[in-house]
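What follows is a single chain, given as C-alpha cells, in the form predicted alone.
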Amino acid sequence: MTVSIWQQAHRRRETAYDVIVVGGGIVGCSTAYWLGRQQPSLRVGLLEAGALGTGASGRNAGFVLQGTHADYRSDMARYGERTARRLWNFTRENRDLLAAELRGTAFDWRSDGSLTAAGSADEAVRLRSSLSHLRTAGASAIYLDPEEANDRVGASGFEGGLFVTTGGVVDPLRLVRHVAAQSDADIHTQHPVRHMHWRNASVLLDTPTRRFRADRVVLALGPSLPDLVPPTSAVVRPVRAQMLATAPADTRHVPVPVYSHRGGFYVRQLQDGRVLAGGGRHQHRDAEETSTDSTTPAVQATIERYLHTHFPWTQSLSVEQRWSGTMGFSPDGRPVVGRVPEHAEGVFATGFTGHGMGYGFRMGRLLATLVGEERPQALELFTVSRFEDGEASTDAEASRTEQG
C-alpha cells in the first residue's frame, strides 16, 4: 500500500496512549474493557487491522463452553487434574462474566446448556467416566444415554452425551462489537500495525497510514502474531475452520449448540430456524494447516455427510452459505500468554486452539491485570514459560484435535 502526501503529514503526528491494545477480536476488546474498568485514567486505544471481528472471532459457530477443545478425561490424562479443573473454573468464570457484566439481548446470549455427544462407544465411555470428575469440579452436568442424547437435539446415531447445564451460544460478531462500543477505548480499524519500535520505555507502531505510541502495548493476536514477535513462532501456528449455514428449517430441532467426535464437528440451530455446523478438519488435517481463507469441496462434503447422518431432517435444506476462517493452534491446546522477549511493557495472548469464544472476555481481565504489573493467580494455566521449563505436552497430534 503506497501513502500519499497528506497521509505521509498526517503520520508523522503521533497519536499517543497509555496502552494500545493490537487486535480486534474478541480477547482485545476484552482487553479494553478491562482496562477501563480496573484503571479508569488510562487512556487506551486499540488497533485492528480490518473491521472488529474480521478474524476468528467473527467467524465461529458462536460457542460459549466450559472446559477446553477436548473431554474432561483427556484434560485430566494430559495436564493433570488439578490443572484440567482450574481450566474448568477458568472457562466457568468467562460464562458467567459474560452474563454477568453485559446485556445479553446486544448479543443474542442464550444459555440453555450444551450437549457433548459421543459419535463412538469409546467417547461414550470416556464422557460418562468424565462425569463424577466434572461434578467435582463444581460442573453441572448430567449424562444421557443414547437414546435421550438423540432425542434432546432430534439427532440420531449418537452413542450417549454429557449435557452441561451452563453452556452457551452468542452472535460473536455482536458480542466483539458490544464489548468494544462498552470500553472507554478509541478504537482504529482498518490500521493493521506493520512494525514495531521499543524505544526506551515505551514502543512506536506503525500502520500504513499513522504512527502511534503507548507505554505500554497488549498484542491480542492469533497466528499473524509470530510477525511481529517471531519468536512467537514456536507458539502459535495457522490451522483453517470451514462452516456452513442452511436455509431455515420449520421447526427449531436443536435447542442447544452440539459439541461431538472429540469436538470435530459442532452443530447449532439459530432462532430463525437457520442450521450451523463446521470441523471435519480431523479428516483433512494437512490441507487445513493453512491460513488461506477459503473453502474447500473435500471438507464442506466432510461436514454435509456428517449433518445429514445425524440430522436426517437436514437432508431437505439447501446450504445457502459457506465460509472459513483462520485460528491461531498453540502446541498443547492451551492458550499462551507472555511478555515480549527483551520488552517487558508488551504482552500478548495467542494460541486459544479454537475455543476462543469459551476464554476471551475473561482472558481481557486477565491481561489488564497483567499491564498493572500485577501477577493474575490464574496467569501460571497459560504461561508461555510452561514450553520453556519442559511442563506442556508435545503430543502434536493431540493438539491437533479439532474445536467448535
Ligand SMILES: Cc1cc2nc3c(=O)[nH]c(=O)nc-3n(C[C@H](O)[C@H](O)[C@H](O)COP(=O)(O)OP(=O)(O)OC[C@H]3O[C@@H](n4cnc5c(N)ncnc54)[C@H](O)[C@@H]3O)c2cc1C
Second form
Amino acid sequence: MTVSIWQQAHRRRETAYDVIVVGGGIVGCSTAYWLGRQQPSLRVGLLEAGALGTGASGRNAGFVLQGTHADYRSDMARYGERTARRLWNFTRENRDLLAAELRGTAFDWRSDGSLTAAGSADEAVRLRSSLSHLRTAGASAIYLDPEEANDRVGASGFEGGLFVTTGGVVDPLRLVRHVAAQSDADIHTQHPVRHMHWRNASVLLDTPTRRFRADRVVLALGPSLPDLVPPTSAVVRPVRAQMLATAPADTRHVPVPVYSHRGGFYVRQLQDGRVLAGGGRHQHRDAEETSTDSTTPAVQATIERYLHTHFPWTQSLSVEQRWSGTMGFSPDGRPVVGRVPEHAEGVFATGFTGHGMGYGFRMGRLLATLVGEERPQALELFTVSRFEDGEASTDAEASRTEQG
Ligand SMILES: Cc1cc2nc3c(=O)[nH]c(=O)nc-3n(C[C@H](O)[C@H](O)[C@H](O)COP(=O)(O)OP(=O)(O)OC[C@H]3O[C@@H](n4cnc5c(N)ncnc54)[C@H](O)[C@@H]3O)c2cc1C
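Show the other one: the form predicted in complex with the named molecule, since we just had the form predicted alone.
Zooming out: every chain and molecule, the one shown earlier first.
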C-alpha cells in the first residue's frame, strides 16, 4: 500500500505516554488497569493489533481456576511444595481480586465452584491424594467419589473428582472489555506494533498509521511476543486450542465448570442451556502446534466423542459453533515474566500455558509493580531467569496435557 504526503505527516506525529502496554488481552488490559490504580499520575496507552480480546482472551472457555493446568500433586513433584503452594495462592488472589475489584455482573462472574473430574482410576488417585496438601495450602476443596462427582455435573464415567469451592467462570470477552473500560488508559485498537526502536530513555513504537513514544513498555502479546522480541522464542511457542458450542439443552445439568483428563478436556453449560466443550488437543499434538486459526474435523470429532461419552444427554444437541484460538505455552508450564534483553525499560509476560484467565488479572498487578521499578516477590515464580539458571525443568511431556 502506498502512503500519501498527508498520511506521512500524520504518521510522523508522535503520541507520547509514560507507559505503553502492547496487547489487549486479559494480561495487557489488567496491566493498564493496575497502572492506573497504583500510579494514577502516569499517562498510559494501550496498543492492540485488532479489537480487544482478538486473541485467546476473547476465545477461551472462561474458566477461572486455581493452581496450574496440572493437579496439585504433580505441581508439588515438579516445582516443589513451596512453589506449588505459592502458585495456588497467586491464582487464588487472581480470583479474589476479580471478585473484589470489579463489577461481576459486567462479565457474568459466577463462582459456585469447579470440578476437576478424574478420567481414569490413576487420575482419581492423584486427585484424591492432592486433597490433604491442598487443604494444608489453605484451599477449600472436597473429594467426591465417582457417583457424587458424576451426579453433581450430569455426567457419567468419571472415576471421582476434586471439587474446589472457589472455582469460577466468566464471559472472558466481556471481562477483557470491562477491565479496559475501568482502566484510565487510552485504548488504541487496530494498531499492530510493527517495530520498536529503543532510544536512550524512551521507546518508539511504529504501527502502520502512527508512531508512539513511551518511557516504558509492557509487552503482553501472548504467543506473538517473539515477533517483537525474537530471543523469547526460546520461552514461548504457539499452540492451538479448539472449542465448540451446542444448541441450548432444556435443562441445566452442569452447574459448575468441569475440567478432566488432566486438563485435556473441559465443559461448561451457560445459563441459557448451551454447552461449551473444548480440548482434545493431547490426542492430536503435532497438528495443534500451530498458530493457524481454524478448526479441524479430527479435533472437533474428539471433543464431540468426549462430550457424548461423559454427558450422554448432549447427543441430541446440534453443534452451533466451532472455533479455535492460539495460546502461548512455556517450556515448563508456568508463565514467563522478564525484561526485554538489553532494554530494561521493557517488560513482558507470556506463556500462560492454557491457563491465563486463572492468572491474568493478578498478573497485571505484578506487571504494574514491576514497571514501577519494584521487584514484587511473586516475580520469583515466573522469572525468565529460571531458564537461564537451569532451575526449570523443561520437560515438554509434562506441559503437554494442559487446558485449552
Ligand atoms: C479455546 C481456548 C480455551 C481456553 N480456555 C481457558 C480457560 O477456560 N481458562 C483459562 O484460564 N485459560 C484458557 N485459555 C487460555 C487463555 O485464553 C490464555 O492463557 C490467555 O487469554 C492469555 O492472555 P494474554 O493476554 O497473555 O494473551 P492474548 O489473549 O493472546 O492477548 C495478546 C494480544 O496481543 C495482541 N497482539 C499481538 N501482537 C501484537 C502487536 N504486534 N501489536 C499489538 N497487539 C498485538 C493480540 O491481538 C492479542 O489481542 C484458553 C485458550 C483457548 C484458545
